[in-house]
Every structure is written in structure tokens, then in C-alpha cells.
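Form predicted alone, single chain, as C-alpha cells, below.
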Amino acid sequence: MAGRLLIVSNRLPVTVAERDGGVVVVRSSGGLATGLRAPHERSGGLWLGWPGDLTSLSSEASSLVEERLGELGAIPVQLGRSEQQVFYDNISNSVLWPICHDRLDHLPLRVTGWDVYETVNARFADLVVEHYEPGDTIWVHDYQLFRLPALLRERLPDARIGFFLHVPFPNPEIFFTLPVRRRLVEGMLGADLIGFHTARYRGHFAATLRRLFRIERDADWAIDWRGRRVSIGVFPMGVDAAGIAERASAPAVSAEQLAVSTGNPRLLLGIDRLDYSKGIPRRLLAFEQLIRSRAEWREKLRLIQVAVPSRGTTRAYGKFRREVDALVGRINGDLGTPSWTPVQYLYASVPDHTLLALYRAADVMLVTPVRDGMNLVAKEFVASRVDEDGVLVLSEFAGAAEELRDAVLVNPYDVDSVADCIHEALVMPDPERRRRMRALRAQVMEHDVHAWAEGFLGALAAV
């Protein structure tokens, strides 16, 4: 890649916070930020996105934030509060997210705001064009910016543009419920390369092209679109596996792991954003079924469920949180004893060292979404298990299931079967546990987030 890399995502990979009377800008440590940091810095590139709501900051503080962002190679997209609410909450989270996760039941009865969605995508395009230099590579990320590649193509016809979708692309029957389906797909087709996590999502997209435009892909998974060749690829995203393994081996993590494990019953672990796609209620019911059907696990097993707060301003998420709270309360009330709380429920973000200690302490990790683009929690768990122990119970509807075949794969809709599989995971012989974990670790370590980024950018350069 000769020129710079311009990365465009809804949010910048930073957190802006007020501390001790001042303002600090902290670099994010998530999978996308970690994977793209090297090519971003190596190319002297830029990262463009929304920095968060800065309207409460003074003009002096705002200037300091922009200066710090500039030092990090980050360019802020300025959005008004009402504009961000419509674009992010009303359209991206309340319409596109449920569509991509097969949840038509979560769609609002009437959808307004597509004009704002288009306007915000155009605002991103303005900023990219302002900073673009000939020879730059542009990489656009995710469903909030479906329209951006086409808007860029209109103004930068010779630019090299990639687009990656981090969520599932749904079956056409579901996607076609969107009245703007054609414009969204036309937006994606402004890219030279469109990437998906799995072959299934790529197949859904190809079927959508066939039905919308009567376009057939060729043997190389490419199509001709308005005088250009557009490639469609599969690039399963990974995690910073080596970094996670190194941090998981730290003495502080080992000490916290020991504190979690010592003198306690066997441990099941779930760590998710509090989102209806993650399958938390069905997981809780499967745990309840296991305890009720197998008396040997009473007071011998506990579930720690960490639910990281998510999208609290969206109405559906407030209702979902109340449902989960009530379910946890009922299970603990029905099954608990003075000396045993079956479900330890944490509605909070947990620090990295605590997260790693929980991964290390878990006998069984439960990753059972009803639909997930990839699910990096499953891969983080595997990377953290430097002891080559522990069992991963994984939903077949997570993108990660395509790669992590040595996990115990389950159908999260079949609660009784999930309960049986958890039992099998708990009683799995030591040699079998270790054989599976070694195979999982080999997969996760080789196909990490850095390999994902290099693979996509290499394919984009070759288009």
C-alpha cells in the first residue's frame, strides 16, 4: 500500500472524558482499534469518525481535544445532538441493527429519518474528500455508513475504496423489508472490495444482488457494476490473540483468578453487551433447566453473567434490561439458598484484568447469541486460556462457529439441549478438554486481528 490509509467508522477509537478539571483523550483497546493501529500508523494515515458528544465542553476544552485527536491521526466528524440521535439511535440501532440480526419484531411501527441518515453519510463523505490525497486507500466500516462508499465514488471516481460489514448481512427476505434496500446496496457497491465475516453473509449479499439488479457474481466472487469490477470477499475478524495471552499471564490476573476460584463451586461464565441478539434470557433458562434436571449441580455450580451496558437511550434496550433483571431475580429466588446464589449478575463494564481473570477461572464459557456477526468474546476466551483448559460452548448462529469447530456447538433456541451440552462440557474428560482447547488456540492465534487487517488490505490492493 503506497499511499496513506484513511479509516472511516461511525466512532473514533477514542474516549473523551473530563478528569480533575481537565479533558483527556484515551485510545480505545477494542478489536478494530487494535487491528488497524499498525497499518494506520505505518502509512501515516487518518481515522475519521464521530468523537462522541462534546457539546458540553468549553471552547478551550474542545480545542484541546481536537489537538490531541490530531496527534493521534484522528479527524472528528461534527454532528449535532438531534442529528446524532436520529442517525444513530433511530435508524442505525433501531432499524438496521434488528434487520441485520433477524429481529423484525424489534422494528418500530413507522420509520422516519432516512433523510438524516443520508445527510450524515454525506457529512462523512465531505470530510473524507477534504482530507483525501491521490494514492490514498479508503476503508469504510459497518452498517452506519452503508451509503458512504457510493457517495465517495461520485466525487473520487479513481479512489481505492473498501467496505467491511461487521454485522451479519441478513437473508434477502428479511433485508427486503427495508424500503430503502436498493439505495443501501447501491451505497455498498461504491466500494472496490466488500468484505464479510462468513461465506453465509456473502451468499446472502450475492442473492440480494441477484434479486435487486439481476446481477450474477462470477467464479472469483466479483461483479460488474456501472463500468467497474466489485469484489466480494470473506475475511473472518480475529482478536489480538498474542496480546491477550500475554496480559492473561500477568501475576495480577493470576491472583484475581485465584480469588474468584478458591473455595467456590464450578463456574460458568457469560460476558456480553446487554443486547437482545446475545441470547442471555435463553442462556439463563438453560442454566435453570440444568439445575432443575440434575440435582448433583445444586450448590455445586454458579453462573457469572456480565452484561455490559449498551445503547441505554434506545427504548427496546431499557425494556430488555428489565426482562433480564426479572429473570435473574426469579431464578435466584426459586433456586437459591442462604449459602448459594446460582446467578451472579453484573450490569457493568469490567476492567481488562478482571475480564481476563474471569476467562481464566471459568470451567465453561457460554457464548450463545441467537445471531452474531462474529463474536470476539469467544476468541478472547480462547486466547486467554494459556493453561490450555476450559470448554467453550458456542452458538451455531455466531459467525465464530464457522472457524471454532472444536467448541461445543449448540442451538440457542433449544433450551433443553443447551442445558444438556453444558452438563457434557462440565463432565468432559481432561484429555478431551485440552485437545479441543489446543485446537481452538491454534486457530485463534494464527488467524488474529492483524492477519484479518492485512488480508483485507492485501485483497483490496489486488483488486
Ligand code: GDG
Given for the second form:
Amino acid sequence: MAGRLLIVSNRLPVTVAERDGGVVVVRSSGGLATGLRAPHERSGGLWLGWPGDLTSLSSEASSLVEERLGELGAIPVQLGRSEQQVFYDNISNSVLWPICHDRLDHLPLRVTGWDVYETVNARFADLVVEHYEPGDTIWVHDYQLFRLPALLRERLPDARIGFFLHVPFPNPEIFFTLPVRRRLVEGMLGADLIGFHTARYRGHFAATLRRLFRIERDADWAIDWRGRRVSIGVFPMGVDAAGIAERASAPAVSAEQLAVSTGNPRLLLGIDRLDYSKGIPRRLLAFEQLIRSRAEWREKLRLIQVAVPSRGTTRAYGKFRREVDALVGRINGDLGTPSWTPVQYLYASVPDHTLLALYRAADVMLVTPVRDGMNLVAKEFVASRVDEDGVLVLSEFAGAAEELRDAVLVNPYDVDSVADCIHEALVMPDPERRRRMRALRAQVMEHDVHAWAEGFLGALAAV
Ligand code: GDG
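Next up, can you give the form predicted together with this ligand of this protein, since the form predicted alone came first?
Starting with the chain above, the whole complex follows.
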């Protein structure tokens, strides 16, 4: 890649926080930020996105934040509160997210706000155009910005533009329920390269193109679109596997791991954003079924479920939280004893070292989403297991299942069978457990996030 890399995502990979009366801007350590840091810094590039709600900051604090963002190569998109609410809560979280996760039952009865979705995408386009220099490569991320590639193409006909979708692309039967289905796909087709996590999502997209425009892709998975070629690729995202393995081996993490596991019953672990796509209620029911059906696990097994607060301003998430709270309370109330709390439920984000200690302490990691684009937690668990031990129970509806064939694959809708599979995972003979974990580790270490970023950018440079 010759020029700079301009990355565009809904959120900037930073958190602005007030501390000791002042403000600080902290770089976030999320998967995308880690994976793109090297190509971003190497190219002296920019990252454009929303920095979070800064409307309550004084003008002095705001200029400090801008200065600090500038040092990090981050360009903030300014969005008003109501604009943000319609664009982010009402359309992105309440319509596009459920559609991409096959949840038509979560759609509001009436949807308004597509005009604001368009306006906000256009605002992103203005900012990109303002900073673009010939030779730059633009990489747009995710469903909040479906319209952006086409809006950029109108104004920068010769720019090299890539688009990557982090969530599933649904089956056309589901996608077609969107009144703006055509405009969204036209938006994506402004890119030169469109990337998905799995071959299945790419297949859904190709079927959608066929039905909307009667276009067939060629043998190289490219189409001719308004005088340009658009390539459609599969790029399964990975994690910073070597970095995670190194941090998971730190003495402080080992000490914390011991504190979690010593003297306690065996440990099942779930770590998710509190989102209805992650399969938490059925996972809890499977755990309950296991305890009820196999008395040997009473007081001998516990589940730590970390549910990270997410999208608190979107209505469906408040309701979902109350459902999960009630289910955890019911299960603990029914099964618990004075010396045993079956489910330890944390509604919180835990620090990185605690996350790693939990991964290392778990006997069995439960990743059982009902639908998930990829799921990086599954891969982080594997990367952290430098002891080559532990079992991953993984939903076949997570994108990660297409690669992690040595996990115990389950259908999360089949609660009884998930319960049986957890039991099998707990009693799995030592050699098989280690054989599976070694195979998983080889996969995760080789196909890491750096290979993912290079793979996508290499393909974009070649089109
Ligand atoms: C979307 C797609 C796709 C979670 N809890 C804590 C914490 N985390 C970190 C994990 C992991 C990340 O958050 C979650 O990533 P996932 O991939 O599991 O899920 P989504 O947030 O839904 O991400 C997904 C992804 O985009 C990438 O394309 O895989 O399918 O839905 O990195 O470690 N980190 C810390 N404390 C926590 O409590 N420190």
C-alpha cells in the first residue's frame, strides 16, 4: 500500500473520560484497533469516527480532546444528540442489528429515520473527502456505514475503497424485509472490495445481488457494477494471538487465575456483551438442565457469566437485561445452597488482566450465540490457553465455527443437547482435550488479526 490508510468506523477506537477534573483520551484495546494499529501507523494514516458524546465538555476541555485526538491520528465526526439517537439507536441498533442477526421479532412495528441514517453517512463522507489525498486507501467498517462507499464513490471516483462487514449478512429472505434494501446494497457496491467473515455471508450477499439486480458474480467472485469491478471476498477476522498469549502468561495473571480457581468447584465461563444475539438465556437454561439431570455436579460446578453493559440507550437492551437478571435469580434461588451459588453473574466490564485470568481458569468456555458474525471471545480464550488445556464449547451459528472445527460444536437452540455437550466437555479424557486445544491454537495463532488486516488490504491493493 503506497499512500495513507484512512479507516472509517462508527466509533473511534478511543475513550474520552473525565479524570481529576480534567479530561483524558485513552486508546482502546479492542480487536479492530489492535489489528489495524500497525498498517495505520506505518502509513501515517487517519481514523475517522464518532468519539462519544462530548456535548457536556467545556470548550477548553473540547479543544484539549481535539488536540489529543490529532496526536493519535483520529478525526472526530460531530453528531448532535438527537441525530446520534436516530442513527445509532433507532436505525443501526434497533433495525440493522436485528436484521443481520435474523431477529425479525425484534423489529419495531414502524421504522422512521432512514433520512437521518443517510444524512449521518453523508456527514462521514464530507469528513473523509475533506481529508482524502490522491493515493490514499479508504477502509470503511460495518453496518452503520452501509451507504458510505457509494457516497464516497460519487465524489472520489478514482479512490481505492474497501468495505468490511463485521456482522453476518443475512439470508435474502430476511434482508428483503428492509424497505431500503436496494439503497443499502448500492451503498456497499461503491467499494472496490467488499469483505465478509465467512463464505456463508458472502453467499447470502451474492444471492441478494442476483435477486435485486439479476447480477451473477464471475469465477473470481467479482461483478461488473456501473462500469467498475467490485470484488467480494472472505476474510475471517482473528485476534492478536501472540500478544494475548504473552499477556496471559504474566505472573500477575497467573496469581489472579489461582485466586479464581483455588478450592472452588469446576468452572464454566461465559463472556459476552449483554446482547440478545449472544444466547445467554438458553445457555443459563442448559446449565440448569445439566445440574438437574446429573446430580454429581451439584455443588461441584459453577458458571461465571460476565455480561458487559452494552447499548444502554437502546430500549430492547433494557428489557433484555431484566430478563437475564430474573433468570439468574430464579436459577440461583432454585438450585443454590448456603455454600454454593451456581451462577456468578457480573453485569460489568472486567479489566483486561481479569479477563485473561478467567480464560485461564475456566475448565470449559461457553460461546453459544444464536447468531454471531465471528465471535472473538472464542479465539481469545484459545490464544490465552498457553497450558494447552481447557475445552471450547462453540455455537455452530458463530462465524468462528467455520474455522474452529476442534471445538465442541453445539446447536444453541437445542438446550438439552447443549447440557449434554457441557457434561462431555467436563469429562473429556485428558489426551483428547489437549489434542483439540493444540489444533485450535495452531489455527488461531496462524490466522491472527494481523494476517486478517494484511489479507484484506493486500486484496484491496490488488483489485
Ligand atoms: C462484533 C461482532 C465480531 C468483552 N467483555 C470484556 C471485554 N470484551 C471484549 C472481548 C472481545 C470483544 O470485547 C467482543 O468481541 P466479539 O467478537 O466477541 O463480539 P462483538 O462485540 O459483538 O463484535 C462479532 C466482531 O464484531 C469483530 O468483527 O467477531 O461477531 O458481533 O475482544 O475481549 N474486554 C474486557 N473486559 C470485558 O469485560 N477488557
